[in-house]
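Here's a solo chain for you in structure tokens, the form predicted alone.
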Amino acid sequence: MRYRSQAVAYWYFAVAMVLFGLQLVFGLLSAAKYLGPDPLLNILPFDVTKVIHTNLLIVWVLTGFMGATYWMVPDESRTELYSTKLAYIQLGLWVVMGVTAVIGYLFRYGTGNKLLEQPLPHKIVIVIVMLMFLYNVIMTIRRSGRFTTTEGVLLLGVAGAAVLYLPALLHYENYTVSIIYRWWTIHLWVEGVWEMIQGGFLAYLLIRLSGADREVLEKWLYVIVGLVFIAGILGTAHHYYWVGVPQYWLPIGGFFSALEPVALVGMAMYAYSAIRRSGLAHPNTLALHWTIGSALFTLFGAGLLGLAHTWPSVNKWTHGTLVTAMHGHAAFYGAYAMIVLAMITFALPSMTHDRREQGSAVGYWSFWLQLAGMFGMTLSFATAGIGQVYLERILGLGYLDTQLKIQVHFLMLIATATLFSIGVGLFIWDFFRTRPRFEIVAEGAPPAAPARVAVT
């Protein structure tokens, strides 16, 4: 750890790990309900567990993004964070918002707007937290006088995420209008500005881990940002297919959604080229596994599987089925969960006692179990979804009759999800098993006594 204020990142990562674990609990509970009988039907029905599962995903990933930013920006700007006090207040507000929102979902206190179920008071707190976060990061960069392209792409993604949350504050009586503006937030987050955040972290990690030339990697970043803007924005139209909008959205959505994987191909290529140039010389090979894994699994989950059912002629059958769950699980995990885990794995040796930089056996078991488990979950959703499309949408069987016939696939889903959960459990245990230490250590130097640094 080169700057004392980077210690803030540890507590964000710790909160993210707890929320990640809770997300898996509610995810497994939701999957088990497909098998029945459900003894918790009147206490925790499927609609409640699913809402908590999906919202915890958003919250823990954003918590990880904030922690990773508070680690990366001081390192890139070569200065202490502008205000650690503000960062801790921000974290406190964020945790209170998240906990009370989850408790509210248990009592059905929410808007019912998928992935944006937070009540208005919670949404206002989210806006306040994002403004505090942006202010702290911008002031840190401004005070340092050093501004890298990697920081610029990250900041553009973070600022874009904040701005695009504003449509979520408004209420629309018309359902079609409500759906359109909901995707202005959700789609343009996960298939737009969040990809910039991922690209910024990916570039930072590759520069640190591979020793690749910064100028070359940052040129790739410009390409990715350009593709995200071109394809990601107009690609929002693939969510408009069946909500009552004019028909011209069909070719626009189909064409530009098909272009979205190009940015992901570019991301995977620039990760591969960086490693090919420099090899695996950095001792933190576990962080390198997560970094390259994120680029490749993003290409698979977000790119290939997204392309598989984005065409209107295919999507009219697969929309709203388990095929969507197939794409969603693999895409979110590869693009955002894995890049957060990569940043945590990179930063953790500098923030904890007695941790080998190259990673532990537990860390590698966690990596491979998660990868195998998520791949198995993806196949489970795919086979169940294809069966659902054929039986329900083509043969015309009723929804519940179809669910009974594809129930066997949920046995495989539970098995592979359990494997994935064991991997996540190992990661969480590996995170907390050693005490944190917040000593400033110069690059290449052994640990030294804590230095006194004045931090606002």
The other form holds:
Amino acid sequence: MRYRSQAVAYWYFAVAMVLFGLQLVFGLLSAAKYLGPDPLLNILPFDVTKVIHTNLLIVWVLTGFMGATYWMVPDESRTELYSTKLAYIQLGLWVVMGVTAVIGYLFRYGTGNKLLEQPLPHKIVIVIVMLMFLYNVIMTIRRSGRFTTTEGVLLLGVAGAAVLYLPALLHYENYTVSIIYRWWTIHLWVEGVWEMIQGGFLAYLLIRLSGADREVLEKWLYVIVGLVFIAGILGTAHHYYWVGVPQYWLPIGGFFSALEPVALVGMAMYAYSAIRRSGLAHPNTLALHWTIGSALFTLFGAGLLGLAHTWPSVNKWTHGTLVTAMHGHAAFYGAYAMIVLAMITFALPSMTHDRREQGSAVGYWSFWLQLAGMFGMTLSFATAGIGQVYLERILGLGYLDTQLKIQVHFLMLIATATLFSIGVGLFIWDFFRTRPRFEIVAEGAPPAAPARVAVT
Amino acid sequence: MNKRQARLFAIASTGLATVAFLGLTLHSHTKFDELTNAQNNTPQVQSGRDVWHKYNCVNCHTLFGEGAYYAPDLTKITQLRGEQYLKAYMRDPSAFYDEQRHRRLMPKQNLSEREITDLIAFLDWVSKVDNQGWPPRPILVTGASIPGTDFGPAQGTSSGTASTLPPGARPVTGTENPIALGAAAFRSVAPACNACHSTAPGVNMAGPSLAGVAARAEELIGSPEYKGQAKDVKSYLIESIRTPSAYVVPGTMYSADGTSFMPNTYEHDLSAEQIDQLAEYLSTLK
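Could I see the form predicted in complex with the partner chain next, after the form predicted alone?
Once more the chain from above appears, this time first in line as the rest of the complex follows.
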């Protein structure tokens, strides 16, 4: 830790860890319900566990984004945060919002609008928290006078996320129109501005880990951002196909979402070539695993598996089946969960006691168990989904009859999800294993890393 | 390419994509009223939409294929199931499906009668939205578009008995709603109705599809082609089961010399009560 105020990040990460663990509890519960019968049918039905599962995901990933930003901005701008007090108030407000939302969901207090289930008071708090966050970060950068491209991309991503949440606050008379604008938030988050956030973190990590030339990396970061938006903005149309829109959205959605993987290929090549060309200049090889892993798993989950069912003539058959769950799990994990875990892994040795820079054996076990588990989960959803498409959509077998015939894939889902959960459990344990330490260590001489050679 | 050019590329491409996207969105707004029959988006439909949200339906079901994948898609449900069926179902889902057999069940939602009616109005509005013809084939809740696909091994080997139901059919005790009992009988009488008849629109096999049979019957009874005795939909259906040749559906694959190919054994083999329940069920196929 080079700046005292970076300690803020630790508490954001700690909250993110707890919520991540909780997310898996509700995920496993939901998976068990696919196997059924469900002893909790009248206490905690599927719709409740599923809402909590997806909402906790959004909340913990955003918590991680905010923590990672509070870690990164002092490093990039070479200054203390504008206000640590504001950052803590923000975290407190955020946690209260998250916890009350989850408790509310248990009693079906929510809007019942997919992924935007947060009740209006909670939505308003979310906007307030995002504004506090932006204000704090912008003031920090302004005061320092040093504003890097990496920061700029990250900041625009965060600001974009706040702006794109606004359509979710409005009421629409027409259900079709309300779906259109729901995707302005959800799609343009995950296939637009959040990719800027991921790109920003990726650039930061690569600059730190590889010691590659900042000018070169930031140039390519711009190219990636351009590619993300060329494809991502008009690619929103792949959510429009069957909800009651004019026909032209079909070819537009097909063409531009087929281009979406280009940016992800770019991102993976970017990460690989940075390390390839400049070598490793930092002892934290575990963080490197997470960084490269994130770029590659994004290419697999978001790029390849997204492409697999995005074309209208394919999507016509696969839409609304477990094929979507296959893509959703792999994409979200690779792009957003893994980049947050990369930032945490990178920052952790300098904010806790007794930790080697290289990462612990537990850390590596966690990495590979999570990867294997998520890969297995993706395959389980894929095989279940493909079976469902053929039986239900093509052959015309009833929904319930089909679900009975694909039970074996749900068994596989639970087995691999257990593996994944063990991996995450190890990560969380590794995080809390040692006490936090908030002392300033001069760059270039961390006591735990004598092999350190990079000078930035 | 230098860094400045790269930045220009990022800004220009984002700008162009945004302008195109906003332009198309604006244009779409001029089409939504027509595509979604906005004139039919009445206060009742809106209040049905609120019911849909209030009970968090979208986190198990899908609508337009959007939502969760734990329960069937409901985009076209009002075109597959009549209002009476949907009302009876929403009052008590367990009368129609069995958790032990299907391994999942919709919990009873305790909807008021008003909420049920509004929700059906909303779902009916949804089913008429011009959504590029999705789904390309009907998505059934249970059963099969192609008759027999859902049969269990026991049914494949014999002509079937009243006690052998396909794996996906709810076992009945005899005290359920008559529509539910009729739905079970449809798959379990011997020979099973669904061995020849599909309930999916357009799937004509050994017998014609029974999707929309109630609406067709109503039209038929009033027309001069019809020479039978029935005065209403239910009595027409009962007549068709008892004496299949009273009216034959046109087509050389269904009849010859005015005699239907459908077995005429049901009159003896089924009880009056069973036939009544079958007619109850069939008259919900709007």
